[in-house]
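Given as structure tokens, the chain that follows is alone and in the form predicted on its own.
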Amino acid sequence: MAMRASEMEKLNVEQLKALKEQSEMEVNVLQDSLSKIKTAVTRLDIASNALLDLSLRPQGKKMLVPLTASLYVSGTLEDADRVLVDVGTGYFIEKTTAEGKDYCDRKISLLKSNYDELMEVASKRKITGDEAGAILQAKLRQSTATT
């Protein structure tokens, strides 16, 4: 939807407002996509930094195990090498700490290159939006000067 200015002062009063809330719509959208891989990237980055931490504890080792984000039960360490890993809609694979370490470094990367992507998607949406809105302005005042 990128539309040059030019364009935009070809549209009626009604088109501009359209095209405006749409872009506000958008880049609205765009902004809760970007602050939910903002989250899944913290949390991805908390699971990496719990693997490294889990891999440095020895064997027999008495811990704490998250059962939910605010629901711990005691535990013993069996196994620091073995992991689930949760790759995602209740599915979860057996690796080695090393690779489920790989796995949420991949995943992080994956996010960061999507969230760059979005990003440039959504300032251009705002600035047709903001574009649209000033020359809805112009318009709006050009009006009611003639009239």
Second form
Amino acid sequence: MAMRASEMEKLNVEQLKALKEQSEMEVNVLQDSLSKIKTAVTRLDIASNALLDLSLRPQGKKMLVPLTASLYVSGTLEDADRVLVDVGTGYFIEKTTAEGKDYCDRKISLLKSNYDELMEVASKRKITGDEAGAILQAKLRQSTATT
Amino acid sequence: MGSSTALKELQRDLEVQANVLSKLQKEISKNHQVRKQYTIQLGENELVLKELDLLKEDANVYKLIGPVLVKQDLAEANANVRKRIEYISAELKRLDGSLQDLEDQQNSKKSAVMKIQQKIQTLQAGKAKS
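Got the form predicted on its own; any chance of the form predicted together with the partner chain too?
The next block holds the full complex; its first chain is the one shown before.
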């Protein structure tokens, strides 16, 4: 769908309008995906930090476990070395803390590369939309000038 | 008064065709939605499969069934995810096929509607002249 400005010049007003709207819609969808990726990265970051935190605690350490946001029960840290990782679609995998951290880091880097890719696509679409808008404006001005 | 009854008939025809067209468009957007959902699921399943492939033979895998975690064989989990990917891919292919079909129908309906509109216009123009 990438279109050069020279090709856009040949389009009529209706087609330009449609192109502009289409580009804007796509940019919106992409922006939405970008923000979703960002929240996912933050969540993985939190998980990764929690794992790091957990690995620093000695076994048998007393702690408070949150049952709800305001209700805690006391507990002891039994085993800080094995964690369950939710990998999606209902599957959980038992991993060591190091493996779990590795999992988070891998996911984060995957998301970051996706983010950069999407960013590029979004900026290209935005340029297309802006160009279409500029040419549309020029054409409209031209048509009012001639009549 | 021949032209006026013809005009009325054309307008009725136009309405019928426009209804069919909007129904088709609704079906297409539904198809898009379902396809989006399946694509998301496919991506998720592929990520899970990648994770499962990275595991050692003796790794513990659990499956969440309702509120309980049930321990599952790695090979079994692997086979399950693979089967699901297969199913979703097949479903996506089927949806692609029906989408193509719907779009073809939509295009032919669009041109039919346009033709009727043109006919009405020429009829009205003729009437205005006489």
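Numbering follows the first chain given and starts at 1. For clarity, every value in this text was computed on a predicted model and none was experimentally measured. Under this definition, the rigid core comprises the largest set of C-alpha atoms superposing within 1.5 Å between the forms.
After superposing the rigid core, the C-alpha of Val87 moves by less than 2 Å between the two forms. In the core-superposed comparison between the two forms, Ser70 has its Cα shifted by at least 2 Å.
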